[in-house]
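Just the one chain here, the form predicted alone, laid out as structure tokens.
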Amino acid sequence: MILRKSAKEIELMAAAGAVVASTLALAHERLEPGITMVELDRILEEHIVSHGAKPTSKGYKGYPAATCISPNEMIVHGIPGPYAAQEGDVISVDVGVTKDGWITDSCATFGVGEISTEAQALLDACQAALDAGIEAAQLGAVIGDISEAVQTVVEGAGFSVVRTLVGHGVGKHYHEDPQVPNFVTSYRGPELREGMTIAIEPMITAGGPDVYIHDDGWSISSEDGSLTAHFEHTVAITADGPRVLTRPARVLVP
């Protein structure tokens, strides 16, 4: 069942989204060579809590950390641990925030210091795919239009779309209907109607599309060890076009 939100509820989600956006900005600032993933997670959790919110991931289905931090070939759900960032790494930081009962979800992949030309091209393609997916999220379109827009950009740049992971609805719950694939299938999905809120999240690799799950049951990496990228925004479908709820709405001070 798709849960459509009122204008007031979308504003509440946008307030949560502002915390998400500032958390990702802080992650970008702190991601320097030498910082461990567990220390970065601690810093980000403190920031979220300081703004009257809570990290949605912590405790979700037993997940042990506040954020998901996934270096290099790891694409999603990386549990922050002792790994220390190194010059040239690409690291995805996925943040969900609950504020006043409403959830928003966003991710960005950051380069640490100077990264390779291939890595930068991968990040640029993933960001462009997210932008294309958001642009396709127009009133009266269908989910499959988003899927097609994302896949066209990614494969046009010579990269692969992960097939086993998809975007999703979000709001009162972390994962709601509908699913939002990043690739075209026979599933075209429902029509986009005013008040729908969805997380659009291209997940791509520099190699093949196949992935594997680590022994921790959470972390997912490219099967061939190729670099990965993951960008995500929570988007509301409105009469005025798609509204990104996880961009900064105002300045948030620590």
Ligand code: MF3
Contents of the next structure:
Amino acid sequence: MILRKSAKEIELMAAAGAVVASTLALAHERLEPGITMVELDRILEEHIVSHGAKPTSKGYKGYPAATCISPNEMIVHGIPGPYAAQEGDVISVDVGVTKDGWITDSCATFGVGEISTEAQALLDACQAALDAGIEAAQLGAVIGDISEAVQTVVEGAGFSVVRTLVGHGVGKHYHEDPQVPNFVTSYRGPELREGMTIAIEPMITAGGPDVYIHDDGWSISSEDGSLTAHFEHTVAITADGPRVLTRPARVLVP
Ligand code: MF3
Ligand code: CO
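Could the form predicted together with the named molecule be shown next, to go alongside the form predicted alone?
Let's see the whole complex now, leading with the same chain.
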């Protein structure tokens, strides 16, 4: 069942989204060689809490940290640990926050210092795929239009879309209907209607599309060890077009 949100509820989600956006901006600022993932997670959790919000991931199905931080070949759900960022890494930081009962979800992949040309191309393609997916999220379109837009950009750049992980509705719950795949199937999904709020999140690799779950039961990496990228925004479907609820404000970090 797709839960649509009123204009007032979308404003509440946008307030949660502002916290997510400033948290990711802070992650970008602090992600320098030497910082450990667990240190970064602590900094981000403090930021979230000091802005009157809660990290949605913490305790979600038993997840042990505030954020998911996934370096290099790890694509999602990395549990922040002792790994220290190194020059040339690409590190995905996935943040969900709950504020006044409303959740938004966003992720960005950041390069640490100088990164390779291929790594930069991967990040650029994933960001462009997310932008295309958002642009396709128009009233009257269907979920499959978003999927197609994302897949076209990613595969056009020579990269692969992961099949076993998908975007999702978001609101009172972290994961709501509908699913938002990053690839096309014969089922093109429900029509986009006013008040739907969805997390669009291309998860891509520089190699093949297959992934595996680590023994910790959470972290997921590319099967072939290739570099990965993940960008995500929470988007509301409105009569004026897609509204990104997790876009950074002009002043990124207060
Ligand atoms: N933010 C993730 C998503 O996009 C969900 C993380 S769930 C967690 O769906 F428990 F791993 F944090
Ligand atoms: Co998500």
